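Only one chain is shown below, in structure tokens, and it's the form predicted on its own.
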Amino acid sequence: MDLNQQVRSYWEQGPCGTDKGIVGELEPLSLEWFEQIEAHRYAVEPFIHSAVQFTRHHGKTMLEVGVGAGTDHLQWARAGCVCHGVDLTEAAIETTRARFALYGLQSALQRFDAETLPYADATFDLVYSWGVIHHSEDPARIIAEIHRVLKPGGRFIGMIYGRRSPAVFKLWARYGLLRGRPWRSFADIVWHHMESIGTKSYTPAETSGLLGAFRSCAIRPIMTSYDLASWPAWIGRLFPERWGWFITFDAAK
């Protein structure tokens, strides 16, 4: 399998956010199991309202890349937004649209590798994507896809995972300095054993390179739950948000 077979083989088995650990032994696909799986995302990551703003995008046509369960999908169709969804698994799309047909919202699904997006140039007036892109083989070309059907003036809103951060380092402990291979980069290290085979991590600066075609970007990364995990409350006082783990990005056309 190519790369992205893999990946999509990997996430087939449930979206995002919907393992047990979450979920525990509710009814998958209930109200119960949503609201959950809603409840625990805005928990470990309070600041998505923050850095998206759901609702100051009202009667935006907007697409997401990559809707796993459907948490954040569902914020823009509640904001008002007209809602349209590409994810590269059945399973998220499958979960998605049960999850609005609960909801009475309405969203137009489609299964679709972003590499190649099936939509018309100048389409959206908005694309997110938190936390998707870096699983793909090629997150260039996915982004060179949205940046072709986005509208001129059109926005970019979204996540990346940030390589220099205190959840990668945990990561290279364990898979690199606990093992005997030190030598392994942090690049490596995300590759192997973060999610699904491929995962890929940014710099600020190799973020902002990704958005180049854009006119402007503002860039912002994150301190996260995941990287002051196991730390004593202190250590992770002293970290600064330079070195989170998600990168956080909004650029316009």
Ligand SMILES: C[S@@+](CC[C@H](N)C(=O)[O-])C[C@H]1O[C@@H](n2cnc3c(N)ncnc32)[C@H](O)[C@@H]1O
Given for the second form:
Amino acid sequence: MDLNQQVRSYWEQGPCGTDKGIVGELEPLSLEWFEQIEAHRYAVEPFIHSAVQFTRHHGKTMLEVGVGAGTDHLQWARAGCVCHGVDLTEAAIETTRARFALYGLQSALQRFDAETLPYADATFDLVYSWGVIHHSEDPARIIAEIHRVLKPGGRFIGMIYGRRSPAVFKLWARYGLLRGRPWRSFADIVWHHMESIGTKSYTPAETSGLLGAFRSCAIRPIMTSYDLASWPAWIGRLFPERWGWFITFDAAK
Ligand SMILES: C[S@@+](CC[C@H](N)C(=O)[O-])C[C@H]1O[C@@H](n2cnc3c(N)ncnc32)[C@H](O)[C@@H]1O
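Could the form predicted together with the named molecule be shown next, to go alongside the form predicted on its own?
Below: every chain and molecule of the assembly, starting with the one above.
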């Protein structure tokens, strides 16, 4: 099985943010289920709104790469964008379709591996992708595709995982140190133990390199609740923002 088939089978088990620990016994695809997913997402990742600023992009034609359960996709639609979305899995596309139908919103959704996007050159004003590209076999290829489908001056906004972060350190302590294999690199730990197999992780400088084809790019790592959980608060306060697990970016073509 090639890597993206393995990635797909992992995420077909359920889009991220929909597990029982979050939704409990709520009826899947019901309004209550979706509202709980949304409430939980912005409680644990409140910075998404300031990092992305959905409503600033009112009226734009946008594509989301890796819609997952469609929580952010809903914000793009509510912000008055003309929405298109792809995801590697049927589970994500069907969940997002059901969600949009329930809220009476529109999006052109397709199951597609974003390493080859089914759109003409210069189609979109904006492409958004939050926590997706690092899962794919060839992230650089997805970025080249995103660059191609963006109009000149169009924006690519998103997030990929940072490697030198407390979140990854904790994973290393668990799967490297405590298993008697402290020599395992952070990159190897993320590859094998962060969600689907083959997950990549980056430094801010590597992120900048990955987005090198863009005319300009602002990069901002964010210290997340996942980084800060399980340390005393005073230790967490010593962590510089640049160690944040989420590396957000806003690039212009
Ligand atoms: C961690 S989830 C993030 C989903 C959503 N963006 C969010 O923030 O909740 C990763 C998603 O990326 C999708 N994905 C992974 N590789 C992909 C690819 N090559 N093309 C399209 N989607 C992909 C997975 O199917 C999964 O839905």
